[in-house]
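Next comes just one chain, in structure tokens: the form predicted on its own.
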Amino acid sequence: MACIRAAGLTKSYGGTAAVDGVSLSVEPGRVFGFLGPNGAGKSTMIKMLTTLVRPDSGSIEILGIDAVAEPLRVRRRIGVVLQQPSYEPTLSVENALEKYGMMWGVPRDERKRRAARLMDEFGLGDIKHKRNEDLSIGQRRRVQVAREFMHEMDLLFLDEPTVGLDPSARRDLLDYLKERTGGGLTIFYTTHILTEAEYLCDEIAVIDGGRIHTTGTPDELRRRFGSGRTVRLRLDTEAPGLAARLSGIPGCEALPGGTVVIRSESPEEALRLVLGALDGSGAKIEEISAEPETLEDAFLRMMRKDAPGS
């Protein structure tokens, strides 16, 4: 059984469809991406999955229930991250976290116990006595994070949830994501850090327009849009003039220090004219290096197909 199902689902705000005809299906103990720029229609899908937003129309089933129907019989098996800060300015993290597991009815010894594990495993140990209006950003999202794990459940929605968290703390949370849902928990994901999305999720949508576009693995999504790739050569020596004798290839690009840098759906054909403007600037090539196209390249791609006019 599919652990969300949606089908046919519309919302418009003043005659404006931010969601328009979107299905989808989630198996469980998946992590599930959603991407798309900004104004697509992912927070609006995620309010409506998550009961904080009815749909127009079409049906919402989350683990088997009727979302729209019994919002609260869903609520008390999810968890929800959205992308706007929230948390108890005057309280400590740790008497945050347990009055989270309190509100969701966790007994007292049980909080703590879960308090003190996630309070480890979120890296807040050192901060557990500060109060959460003088944690900084990142500090507080992983709280917010970590929150959710107070109480048990079995699908968790995250919206941005590494906005202001370092690369470092970014890996952890990733980490941990796909720690848990080893152990069965389904996350539905949205994110615009498309590495984000290429290293942890096992299957992506991509919405554009209030409309999903594409859905695949991210291999499958590089496959299918990914045509191109990046060759690097690097010079021993900046070339004078170098830019110019460039300017004419497209997708190529001379960078500071020597390095020329082709992204292009004909790597072969633009090499051979770039080598062919280098002779006689007196620059040798030293490197040269071709690399796959990224999930990032990828989707910048499909959305100039799919941009009106192309």
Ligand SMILES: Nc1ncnc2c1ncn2[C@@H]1O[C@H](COP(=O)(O)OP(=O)(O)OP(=O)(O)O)[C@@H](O)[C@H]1O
Given for the second form:
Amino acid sequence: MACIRAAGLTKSYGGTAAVDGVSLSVEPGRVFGFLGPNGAGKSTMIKMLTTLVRPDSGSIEILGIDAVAEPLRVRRRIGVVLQQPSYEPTLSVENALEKYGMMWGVPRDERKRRAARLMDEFGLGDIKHKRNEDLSIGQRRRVQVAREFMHEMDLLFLDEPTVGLDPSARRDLLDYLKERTGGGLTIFYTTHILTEAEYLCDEIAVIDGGRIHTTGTPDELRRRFGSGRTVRLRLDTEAPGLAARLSGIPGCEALPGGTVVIRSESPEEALRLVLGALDGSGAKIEEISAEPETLEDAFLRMMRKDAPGS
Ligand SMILES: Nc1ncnc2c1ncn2[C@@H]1O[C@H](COP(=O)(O)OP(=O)(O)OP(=O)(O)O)[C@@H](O)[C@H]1O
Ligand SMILES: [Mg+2]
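Starting from the form predicted on its own shown above, please give the structure in the form predicted together with this ligand.
Zooming out: every chain and molecule, the one shown earlier first.
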């Protein structure tokens, strides 16, 4: 049975669709990455899946429960870390964890044990007596994520949990999450950072403008989008009129300063056309280099190509 099953989910604000007919399914024990730029619809999607926002249309099944009809049953089984900070300013880190455990009905001894373990795992030991309002942004975010592990859950939703974390805290968190999925937890994870999704997720859906553009494992996405190559030609001069002559060649771009870049899955044909265009332009090639396109490049290129007006 799928842990999350959403079909045709739509939510509009003021006539504009924030999420526009999204369907997806997530199997138990997997990390599902929802990857997209600012305003793509990631948080709106998380809010619908966690029953905080009601969809305009579509259906949601969480752990086999109809989430629109029975939101409370769903909420008891899931953990949620929303994008906006949420904390009680005057509580200490230790008390914040314990209080959260109390809210979830975790017995006292178990609560103490879990809080101690989480403070250790999330590197919060040294600041456990500090009040939340006195913490740095990254520390506060770590408390917010750690606190969610005070209770048992089958499914955890994380909305950009690493924002504000330094590189080492970020890596620690991703490794911690990986370990927890090894223990059976299912995770729905949003980010706009591709490398993070690649590192953590078993499956990635790329969302923009409220729609899923593509879905696949990191390997599949790499094969689908990362197979391109970039050929770069450095010229001895910025030949006048060259940009116009290159403009019709697919994947080709003349940069200021006399550099020509070809981005393509098979750049050979474009290269032949570029060489033809250069012929008689007066410019000489000083250097040619070729490099494989990274998934990040391919992702950005895809987003630009799909952007409205492009
Ligand atoms: N409560 C709301 N009222 C009006 N518009 C909203 C509301 N919530 C979201 N939107 C709009 O819906 C779109 C999607 O927003 P959403 O917060 O889901 O994006 P996101 O992918 O989470 O972006 P970010 O990476 O910046 O967090 C945006 O255009 C946003 O302005
Ligand atoms: Mg968001």
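Positions refer to the first chain, counted from 1. Throughout, rigid core stands for the largest set of C-alpha atoms superposing within 1.5 Å between the two forms. It should be emphasised that the depicted structure is a prediction, and the values quoted were computed from it without experimental measurement.
K.L.:
Please check if L35 moves between the two forms, taking a CA shift of 2 Å or more relative to the superposed core as movement.
P.N.:
Comparing the forms between the two forms, which are aligned on their rigid core, L35 does not shift its C-alpha by 2 Å or more.
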